[in-house]
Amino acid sequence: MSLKAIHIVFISAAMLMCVVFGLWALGEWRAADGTANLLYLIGSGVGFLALAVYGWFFLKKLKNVSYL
């Protein structure tokens, strides 16, 4: 497995973790209405978007490199 493929796997896993954490924070915020949980939700959304942009630029930069 190439470094490009491993990088894509880790970016995807980090994005998935941001989604799961954001859903958890949303549930906790609805249940307890805490300010910290709202900040966690916003932070995970920002992290997801940042990882998505980074992944897009990464794929754009290395489009000619093989996945193997």
Given for the second form:
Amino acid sequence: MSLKAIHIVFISAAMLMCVVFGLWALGEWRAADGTANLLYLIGSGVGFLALAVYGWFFLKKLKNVSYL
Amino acid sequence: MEIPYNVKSRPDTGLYNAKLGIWLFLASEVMLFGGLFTSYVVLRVNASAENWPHGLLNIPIGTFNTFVLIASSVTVVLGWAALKMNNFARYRKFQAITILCALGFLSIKSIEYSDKFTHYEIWFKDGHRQTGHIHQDGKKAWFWNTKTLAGAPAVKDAKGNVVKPASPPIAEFEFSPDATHYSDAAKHTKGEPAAAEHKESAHASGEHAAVKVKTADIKRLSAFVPAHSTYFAIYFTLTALHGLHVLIGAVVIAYIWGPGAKLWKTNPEQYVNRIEVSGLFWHFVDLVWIFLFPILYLL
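So that was the form predicted on its own. Now I'd like the form predicted together with the partner chain, please.
Zooming out: every chain and molecule, the one shown earlier first.
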């Protein structure tokens, strides 16, 4: 497995973490309100989208590099 | 004698030596961290909510550190891609950012650690508990525990010279309790009133005003160090082991970036392989943090 492949795995895991973080922030915001929890929720959504866009560009740029 | 498959891949495995070696090493690392993760999850699931310190870690700092590590993984890969396109100058810029990110992560982590070493929990003889900060002579006290309050005799070397002067017993000290205790949430779910609700002078958040606490009223005192509880024991084991990996990764990347860069002139293909192998290790370290952050800070 090359660095390209592990990087894709890593970006996918980071996106998953953004989802978990977002769900946690949503739960906290519903339970206790608070600006910080809302910021976490928005931040995790932005992070998820940024990682998805970056991952797409990364795959496009390194399409000639092997996964092995 | 030339070592075979040091640069080119073996036809049967499709891997060069260093890549096979790093994957075998990473497999052993997965087992090491996997065992610790499993221990944490088993302990967390079986612990009573009142006795499991929760919400004591700084989430904004942890989130920022997560961002720093994700950014460092991106720069590692971009550096490797730049080298593959023969752009050495660009590689150096990206890899310099990676090293700075690693140092930034460790610096922030050390600030987080120092906050824990000056944050305390007191178990009072009447059964209630409080967390907060101890101040002595206007400064935060470090690493105090129940034995510190009893004082200690002077430490002398073989010749009788005083190496460490005697510390007198402490009868009372200044304590700034936190507005809430981590067990309050668990008490709420059981329908019991939380400790903070009894205090009329409670602040909305942060700390209460400093109060004098008598040593005679204390059953146990501990900073948030590994000896405090199972949670902090495994928290420090996991994060310190991870921090050690970050440090080692940063040293390796810095060596290849600096003195090791001579190889680029003599054998560029092997140099690119080294970057890839160090990048694989770096991704593993970052991947560990991606799992550590939600488990330790959020859940």
